[in-house]
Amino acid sequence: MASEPLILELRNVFSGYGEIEVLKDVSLGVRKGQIVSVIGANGAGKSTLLKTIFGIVQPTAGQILFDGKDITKRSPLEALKIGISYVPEGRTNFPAMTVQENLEMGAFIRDDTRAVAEEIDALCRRFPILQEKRHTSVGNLSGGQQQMVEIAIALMLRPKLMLVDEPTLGLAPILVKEVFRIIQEINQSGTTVVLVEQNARRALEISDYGFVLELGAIRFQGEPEVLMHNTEVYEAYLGSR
């Protein structure tokens, strides 16, 4: 994996909201085919990091590269078009629409109608609960089922890179296990994943590399085994699990 080229690179990125600076001189690289976890305390800047990569938040300084090309000032729509998808924290689906209609909306920039229909069929086979609830309004699904819909929507654009923010937040343990399994399966099918996750230990266990974000800056980084044996990382983020 270490020999694979970088699919994503941040160089000295600063970002935030108005006068509030959140990310401070962040530099990191993600190699093609990896699952990379970003862990840290609440308020460390993890979600801001994903939003900055995706273009929701514009960096005030620094550079973001995707597949070797500068995407620093790209919009979220442009990010989607070049192969970056984003699964935000919480629910951003259309609750009054069915699972089928939500998946169709996920492909809104595609014009290959037949291929989209085939892909929805394939996703429903891949996630049986979606097939079972295919014609049910998403607002009537459980939290875990809605999370599956969110992930499936993000897959409708066949992303090269998927940014996933707190996918297991508020889910029961059995659903947490299923979400992590799905993330691994998505990665094994060829999609690189950057994962922000409260369950730091489990996130590192399925990752190829990890970053620890602290007060908007990278405090530690390394292979999961290294981070999990780092005393400071263990005591701050892993000791209670």
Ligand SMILES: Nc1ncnc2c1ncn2[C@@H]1O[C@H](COP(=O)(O)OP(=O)(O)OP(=O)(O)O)[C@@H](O)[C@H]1O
Given for the second form:
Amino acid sequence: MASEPLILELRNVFSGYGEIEVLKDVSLGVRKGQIVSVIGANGAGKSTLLKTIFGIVQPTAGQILFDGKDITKRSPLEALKIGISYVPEGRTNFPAMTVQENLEMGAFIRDDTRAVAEEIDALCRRFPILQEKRHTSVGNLSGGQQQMVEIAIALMLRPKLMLVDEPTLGLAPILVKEVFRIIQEINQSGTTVVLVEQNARRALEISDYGFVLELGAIRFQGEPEVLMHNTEVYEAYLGSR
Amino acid sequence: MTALARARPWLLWVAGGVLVLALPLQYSGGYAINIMINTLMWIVFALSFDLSAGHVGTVSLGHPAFFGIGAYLTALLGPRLGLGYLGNTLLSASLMALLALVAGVAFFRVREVSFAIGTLGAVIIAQLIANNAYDLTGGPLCVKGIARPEFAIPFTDVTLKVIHPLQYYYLLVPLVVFTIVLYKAMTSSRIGRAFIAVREDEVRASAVGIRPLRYKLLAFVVGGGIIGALGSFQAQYVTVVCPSEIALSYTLNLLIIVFVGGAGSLRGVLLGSVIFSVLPRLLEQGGALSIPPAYQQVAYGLILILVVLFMPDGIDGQIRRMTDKWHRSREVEVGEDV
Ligand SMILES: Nc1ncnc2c1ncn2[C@@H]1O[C@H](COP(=O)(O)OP(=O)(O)OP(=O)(O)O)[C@@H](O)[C@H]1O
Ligand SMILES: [Mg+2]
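Taking the form predicted alone as the starting point, write out the structure of the form predicted together with the ligand.
Below, the chain from earlier opens the complete complex, with every other chain and molecule after it.
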């Protein structure tokens, strides 16, 4: 695994919101085909990290590489085009639209309606709940079902890299498990995943590698077993909670 | 589906079109034709407002500013530039689209509520200027004597001067048709889906490659341009432009038409425009039955409250629910037949 090339690399990245600097000198690498978790306390900058990679927030310094190419200055649109997709944190879907329409929105930047329709059919076969609720407004689905739709929207463009921000937030334990299973399945079919999670233990369990973010900087990193056996990490993020 | 059912939307449009064209011939008397012109104006006003408010979800309380300034532009620049009706209309439309662009870039930086309040402030300032810039606008004395539209009929020496309200009515129809077609074209295309996406979830919209600011501006600029054109029509129709044309009461009426009629729905906004233009006038008719004006307003208020209570999704939502029910009950019947 470790021999796989880096699909994503951040070199000394700084970023934030205007005057507020959030990420401070972040360097990290994500290997192709892996699930990589980013854990950290509230306000540590996890979401900002994903937004910076996707281009919603632009870095003020440093460099971002994707597949070895410099993508430091890119818009979300360009990020989508090169194969990066992003599932924002919280309930982020289009509640007044049906599941079908939500999935169509996932491929908004594509004009080929027939290819989009085929992609939707394929996703509905892969995740039966989408087929079952295909013509229901997403606002009328349960929290877990909505999360499924939200992940599926990001799959519409067959991304090489998927950034997922706290997909299990507010879900019942059984659904948390289901969401993690689906993320694993997506990963197995070839998509590299960067996963931000509060649910640190569960996240590390399905991950190949992990980063611990503290106050906008990478504090620890390593394979899950290493992190789980690090006493500081254990006490701060994995102890009985 | 039967051929009739498939043709029904078309039939409705054709019937509506015939009605719009024929009705004023039947009732060309002063009072009725005024209500009809007024109704058409509200349709244009409300549809351009709904592009932003109903589709993109950006509620600007400042729409009357585009109307009033558009009217002033025609009143003040029209005579100097010697433009005809079409020239005046296009000038007001393009300058108001430009103003909407500038205002949009400035105001869309802030969040929804601040946006609404900010645009409200813009109306108040515009009205203050209209009231106090005597040299320019004549202040409360208004700009008077605006030229009525004239059209030279090709290959003849005849010029047609638009004087009678009936003529103004037919002069307004093209703008109404243009607005409806543009509204329909925009909202039922890819652009329309982006509008709704921005309304439903701005963050997610960005995540699927939509630039929210771009679509907010698009709806706002198109809306501003249409209302600018309408303001120009107003100036050339009443031939007087006063500071009261930049009125917040217009905003109130827009909110009622769009949100009680059915935000984001062509049918809802059309119905809202007709109902809330005609209803107050009908209640005024009550004056003839010696109902005092205060009671007329109370009655209007009560009707509004009742509508909101019994049709929480607006008039359009209510119709949709009833037709859905009807379709379902018919499906059941058909099912039993088999
Ligand atoms: N849009 C914004 N404008 C200004 N500051 C922001 C914005 N979003 C986040 N911040 C600030 O940046 C810091 C990091 O926020 P971020 O959302 O990245 O944290 P997080 O690790 O994702 O936290 P959580 O676990 O609560 O989601 C916080 O101090 C936050 O207040
Ligand atoms: Mg976060």
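We call the rigid core the largest set of C-alpha positions that still match within 1.5 Å between the two forms. Residue numbers count along the first chain shown, from 1. These numbers were taken from a predicted model, which means no experiment stands behind them.
- Core-aligned CA deviation for Asp111 between the two forms: 2 Å or greater.
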